[in-house]
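Only one chain is given next, in structure tokens, and it is the form predicted on its own.
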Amino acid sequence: MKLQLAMDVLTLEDALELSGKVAEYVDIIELGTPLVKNAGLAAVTAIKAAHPDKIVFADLKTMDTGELEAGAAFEAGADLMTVLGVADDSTIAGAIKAGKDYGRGVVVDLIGVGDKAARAKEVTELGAEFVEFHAGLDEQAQDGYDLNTLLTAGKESGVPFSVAGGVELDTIKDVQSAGATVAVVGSGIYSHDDPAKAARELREAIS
């Protein structure tokens, strides 16, 4: 299972500082949607230049003009980008076409999707690299939120999937046991007093 750092920071400076501390322990470096919106796709180029040996993930959460936005992300240096699972199939297919043109991959983010397992199967047939079973920060803050809901849906889908939704050191083994391809960790790393230590412990837990 790969370990993905989700950088939910707002500035390129902060992203470079954070990724510099933890890159050796992670496989994928994600530029979160707020970072891409605030710093632009130039941030993708800068992170890829700083970490050319890492998979760079641009979390665009594209909802329309899939081929256009995916092409822009790949041109900037992204290895992976996201399209929302609630988008029309034609949008997802367009992004995947761009991925094939550039030799890169498209991840479909299931945030906001009701039947995640069923939609995961549909978008995998369209050609998604993998599917992200995702609960956003707002959803995680609600009473009764349970990461196991994502893990169960991921297992039911039977397709390659990642999990993002409050994954931390005490739950990452559950993510691995569920069969996830990628564990996405954000605050479990960047909110830690020592992000490098947190990332190292997560890596050791799944190694």
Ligand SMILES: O=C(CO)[C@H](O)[C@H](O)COP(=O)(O)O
Second form
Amino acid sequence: MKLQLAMDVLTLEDALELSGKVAEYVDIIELGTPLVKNAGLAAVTAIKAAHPDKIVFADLKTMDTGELEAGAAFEAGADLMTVLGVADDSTIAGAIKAGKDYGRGVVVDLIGVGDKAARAKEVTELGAEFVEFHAGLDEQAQDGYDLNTLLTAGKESGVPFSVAGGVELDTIKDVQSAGATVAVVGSGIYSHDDPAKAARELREAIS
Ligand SMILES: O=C(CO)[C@H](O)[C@H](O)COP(=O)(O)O
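To test you: the structure above is the form predicted on its own. What is the structure of the form predicted in complex with the named molecule?
Then the entire complex follows, led off by the chain already shown.
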């Protein structure tokens, strides 16, 4: 299972500092949606230049104009970009077409999707690289949030999937046992006083 760092920071300066501390322990470096919105796709280019050996993931959460937005992300240097599972199939297909043109991959983010397992199968047939079973930061903050709901749905889907939803050191093994291809960790790394230590412990837990 790969480990993905999600950088939900706002500035390129902070992203370079965080990725500089953590990169050696992760496989995928994600520019979170707030970072891309605030700093622009130039930040994708800068992170790829700083970490050419890493898979750089641009979390655009595209909802429309899939081919156009995915093409822009790939042109900037992203290896993977996200389109939303709630988007129309034509938007997802457009992003996947851009992925084929550039030789890169599209990840479909299931945030806000009701039946995640069923949608995961549909978008995998459209050509998604993998599907992200995701509960966003706002959903995680609600009473009764349970990561296991994502793990159960991911297992049920039977397709390659990642999990994002407040994964931490004490839950990452459950993500691995559920059969995920990728564990995404944001606050479980960047909120720690020592992000490098947090990332190293996560890496050791799944090795
Ligand atoms: O995409 C995101 C929010 O929409 C986050 O990057 C994702 O949820 C991972 O962060 P965390 O581990 O803190 O949940």
